[in-house]
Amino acid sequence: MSSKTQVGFVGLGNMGNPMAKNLLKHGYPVVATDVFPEFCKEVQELGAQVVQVEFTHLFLHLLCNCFYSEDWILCILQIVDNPAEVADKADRIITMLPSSPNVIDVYTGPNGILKKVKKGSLLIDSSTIDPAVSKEMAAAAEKQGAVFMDAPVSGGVGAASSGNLTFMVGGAEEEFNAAKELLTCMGANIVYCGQVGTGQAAKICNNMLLAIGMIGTSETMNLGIRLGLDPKLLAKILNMSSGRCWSSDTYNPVPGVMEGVPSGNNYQGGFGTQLMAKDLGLAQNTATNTKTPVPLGSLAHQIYRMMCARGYANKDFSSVFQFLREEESQ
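Just the chain, alone, in the form predicted alone, possible?
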């Protein structure tokens, strides 16, 4: 543990929580914060569990149980009050936040990272935001002598928990290996995309396709059920045929078809509809700015915005299946 330097982490929600846990599991001391105290408390509990489970064999091997103490756990995981305090204690910081305004506040606000950032610090933002905001944060960090990289993720909560996320990284190429050292603790695929903002560009494109695919899968499953097909049988056929996609074979939106996905838990957890609507809005804005036709992306954006207005904002984005079923009954 002592051979690895402390890592800062800001944003301990559905994704940040397991990401911070995986840093702990790989032996990195973590100093973290979140605007919601309950998220901090949950990570503190997780941190204690990680220390106990991952290192008990070491203690037994060394016959040094007396070394284990609450103080040692706190040395491994510290919770502080705000992002500036994180920057004061760590020169490598990862942020995982909901939207562009959150990122701007965490980096440049009154208690932001850049208020106390050390020169030479590496700042990695894994939020999904407007590429223009990533470039703005990179410029602000550079003025303070720090390096900012955007590294949004794909894979959802399941991949975050198992350490199998895909990171799409934008920033100075000479800093990529330093970022990859940390990101490998949390992901299976670390891809360099180019300069700052290109990671966000890749993520926005991916999520637009994900939304379109989820709506298509939901429509298809709904039609098949109305035609009398058993949903598990239909999913099996789709997944051995040309219609197969991630939304059908890994994250099926129909309750009862798959275990361990939000559709089997009343669409709780996972990737929220509100966040998907936000990402589709980013895609729409960039498509407008680049004069790129995205008719299906625009329609997907409208559907997810309607879902937010109809009470689905906090449900997983796969609840579009339930939304379509309710629409047909009206």
The other form holds:
Number of protein chains: 4
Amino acid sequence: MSSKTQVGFVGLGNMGNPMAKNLLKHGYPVVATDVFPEFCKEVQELGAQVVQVEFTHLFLHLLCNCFYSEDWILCILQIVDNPAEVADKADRIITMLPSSPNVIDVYTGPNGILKKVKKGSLLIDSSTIDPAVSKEMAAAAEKQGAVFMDAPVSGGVGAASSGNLTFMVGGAEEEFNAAKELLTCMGANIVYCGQVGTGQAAKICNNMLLAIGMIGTSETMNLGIRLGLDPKLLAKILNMSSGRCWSSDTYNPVPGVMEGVPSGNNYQGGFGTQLMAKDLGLAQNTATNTKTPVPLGSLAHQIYRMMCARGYANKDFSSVFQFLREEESQ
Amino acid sequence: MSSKTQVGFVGLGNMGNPMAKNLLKHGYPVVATDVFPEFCKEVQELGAQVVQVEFTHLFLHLLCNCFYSEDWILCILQIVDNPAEVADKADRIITMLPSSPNVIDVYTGPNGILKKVKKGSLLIDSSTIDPAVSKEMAAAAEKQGAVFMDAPVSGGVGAASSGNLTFMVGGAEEEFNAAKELLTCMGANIVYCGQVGTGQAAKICNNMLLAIGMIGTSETMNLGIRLGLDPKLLAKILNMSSGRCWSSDTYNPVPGVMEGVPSGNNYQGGFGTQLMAKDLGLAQNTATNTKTPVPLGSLAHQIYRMMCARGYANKDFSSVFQFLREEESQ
Amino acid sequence: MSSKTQVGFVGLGNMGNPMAKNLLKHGYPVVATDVFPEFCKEVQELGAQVVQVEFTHLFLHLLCNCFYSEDWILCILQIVDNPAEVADKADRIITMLPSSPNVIDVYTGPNGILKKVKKGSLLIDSSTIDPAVSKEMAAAAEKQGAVFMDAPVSGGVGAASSGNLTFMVGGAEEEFNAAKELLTCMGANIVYCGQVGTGQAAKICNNMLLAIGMIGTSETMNLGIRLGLDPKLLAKILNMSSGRCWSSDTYNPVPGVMEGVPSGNNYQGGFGTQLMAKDLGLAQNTATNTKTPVPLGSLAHQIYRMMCARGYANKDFSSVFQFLREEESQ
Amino acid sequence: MSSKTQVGFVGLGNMGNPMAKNLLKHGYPVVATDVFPEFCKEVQELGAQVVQVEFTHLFLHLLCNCFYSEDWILCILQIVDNPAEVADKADRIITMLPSSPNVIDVYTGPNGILKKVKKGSLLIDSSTIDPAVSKEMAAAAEKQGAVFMDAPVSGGVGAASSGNLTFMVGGAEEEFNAAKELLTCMGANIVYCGQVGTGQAAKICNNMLLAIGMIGTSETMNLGIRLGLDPKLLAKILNMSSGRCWSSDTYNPVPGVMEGVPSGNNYQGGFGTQLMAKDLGLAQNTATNTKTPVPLGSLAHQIYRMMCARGYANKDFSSVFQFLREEESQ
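Okay, that one was the form predicted alone. Can I see the form predicted together with another copy of the chain too?
Next comes the full complex, this chain leading.
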């Protein structure tokens, strides 16, 4: 464990928080920061707990002789003021931020990582952002002699907590193993996608197709029900036929068809409509900028955008079934 | 075999032809008709072959004593002039026709089945048509004391030839077993869907979701390729993630990603764009008439319609990938 | 006035009522019916009033000698039991009905017009229906030696009351003048469109383009406002540029931009979203059946359909601006 | 004329070239540059011609005494190497560039205007770009004590040549008159839209609604023709009804309906599909970034994008009628 050098972490929100915790669990000293002090505090407390629990488990009971102190914990989890300080203390840094402007600021801003990054540092950005921004950050990092990789995740807060995220990684292939060493602490699947930006591309592509499949499944189930089909039977028929997709066989949007999915829980939990709208916006911008026609992806974006405007922002994205379903009064 | 009474068959086109042949193969005497005399002739020849081959195989070599003649063959495969004559000779009739107007004519026209249908007859329509027309036909049949069921198929000419079609059956549940006896000769899956019209509904719903998934997969693969992803790798990532669908994992539209699919053969064979446009038109009419919103289904219909106008009518429906892909010169 | 023979009228709803009244006003004796007795009663009362007022005005005060009685009124406005009776008493009949099935029933049903229609009768249908149904009715009428024309209207209840409707007329050109004689009593513009069904076609086409223009204007105004433009200024710029359309310059959907339009009155009055959805459904069916690609028309239909499901059914169709506008809470 | 100080001009392409020429015609000495030397050369020649012709006309024939020389011409039209040099010599500069990255480079690049801009300079950008970039440029200019305004144009090369462009101007209201003095030389309508970026916003909004109207008109005309309507008659009916829009009454996309429009000339000339696709891409990005739903605008963008991929890039944008029209062979 002594061989594990400090890992930097910027962005301790809903996703970053459990990810950083998983790094600690795997024995990596972490130096972290966030613009919101309360996020830092929360991680600090969680970190302390983690260390306590883990070390109790791993060491106290294995060794008869145990010593640890709050100071020591603070040593393995250190909160600093800004990204530049993180870069000053760690040469492997993971960032997990809400959107492109945050990433630009955290890397190239006045207190950004690149102000104090060391030559040869490995910078891994797990935010979901425009691939073009990933490429810009990679170019800026290269000027400082550092390596930038994009590694957005699929899987929500649950997968982040249990360390079961999927990471889609873009960047120099020769750095992939170094990235994988850290990402394995937080995810179950680490997929190399190609040059910088392709991790984002894979993420955006998957979510665009997911949204299309979900709206399509919702329309289809609704139409079938209107035409007199039993929803469970219809789902069964689709799933044994060419209409089959993840949204029909694993995450069916019609209440009562499947158990353990948000449609069975009033569309609580899961992946929020607002987050889907954000990812579809990225897909749209990327498609526009590369002059790629994406007619259904584009309409899917508009539908999730209209839903955000009609009170569905925080419901799971499968609530599009509810949005499309005509109300009794009509 | 002697217990098998004559089965009527109306519509001996690309699909009806091998379906009727499979009934013959299973030992059912068939009385058939079509508006095109050449279709009748073809089946007659095929029927003769079938009988020859099958009987040679099943009987000649098993029994030492064999007698059969052209007359005898004609006896088990009889071509008559019109649907009314079919109904005069058979009390179980299968119809396989291109579109709603043909079905209306074959059942209720001046020489239609209902002119001479016997009480208690079982009428099975395997055409893909508007469920509302199926309901009209069922009501008209009921007035004559006959039972009408809709049983559209999924699977193309290949599945029709090999007897591997899927039948989606709508109609009175107590008649399902009687229908199944015949349909089993022609299909591998016989699914009961509910009251009359639900077989059509299931078919239409599946194909609408299929079209959405196929266009969505094509857009997504195209966007990913533009963003620098390797198509095979992207397909693999989608297929292990929530973007997975039949069009991505079984019938990928990008040439080179999978073998044995139309995209690998210049989009020859498979399910024609024109046929998909027809089914989407049915879905659209049905959705319009039931006031069901189907935004992506509607746009999918328009895209396949535009493709028909741009020279893609006879290509496999996965050629939408080619349609969306920007040409080099742009 | 004595030369004016009785005119039949079937369908005395919101539109038919004032239309029939205008025929009375122009001195035509009317024999009318409706499936709803209360509609008949209402017209009878209105008719009496009309006659009283008009005759008071036109005759009592002009002539010194006046005689009229309730009996006489009933003579010029006669309510009968069904369309067949109307056809028995009048050889010029106008029908104004909600949808295709009603028209089919009123013309070809068991008590339909065609049961008792006289040879040489002129039948004018002002309902907005599928042009294919108009053609069917014309063919059925022709078999009885009668002439059928389609003459749907544009303009709402207000225009019907004031006699300012626009009639789009399809049918034999040599009958147009005969139709025009009557239609002039109810409308300001009587446009000959071509063979039977083209009146409907013109109506459907106009309303499809209207819906597209209205949604487009709403999207554009909303986007402009978001980008910091003053709505009145933006409307002015559009209206002097190539973005100009009826929805931007005559019926602007943004509250406060224009006076005297539904957007200034919480989208009350005007042309209901549900009615627009109906017309777009006709356009959609017609386009599907003629294999015509109408991508924006199709999406416009879906949007109005979604609005009906979200509580906008009875608001003016310009309320799509409100539907698209994101709520403050998002 | 002597009181007119030098005006800078950056971007001498199809639009910038005649615009600069019009400044010269109005007697403004111009100092210009372009990244393409051949553009500079062309303007220089044109400039010389202009000066010759104009001065011949205005001065030679009016005054008996005339002297001018090539040197003198070069003095009133000076070509320099880069935007920084333009800023060094002129305190009023107009830029006319293809897209956002060019604008960023011309203003903030290593040889950009802002490197040598004088305090109090007026910088007017007539490019059509993302309003967000206009705001960035304005902020950067302000830091140097200069004023930046966005003033995109509507009207094509013809309007640029004849000085009949419409300018939509965004920026500080107190600078509008100063901008108008120059813009009046090149345009017939100079509209003040509001703060920086609103000029772009107005332009983008207009073109989005224009595209929607054009596709809508094309769909509608095509559908009407299919339903048996005469195209000229249908256009007339739409134009007197609520379907009326600029695309139906001023720029009808159906060959033969109107004269003097691109549809009558095989869609040559006019406003290219590729340019419309570019503007719709800007509208899309802007809508995505402001989370504004624009369903029809979004689909219009996709349709023009698909057209670019199918060989329509350089045809007038009204060729969408041709794109949607089904071919005879189908």
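Between two forms, the rigid core is defined as the largest C-alpha subset superposing within 1.5 Å. As the structure is a prediction and not an experimental result, all values here were calculated from the model. Numbering follows the first chain given and starts at 1.
Same rigid block between the two forms (residue 157, residue 7): Yes, both C-alpha atoms fit the same part's superposition better.
Whole-degree rotation of one rigid part against the other between the two forms: In whole degrees, the smaller rigid segment turns 18.
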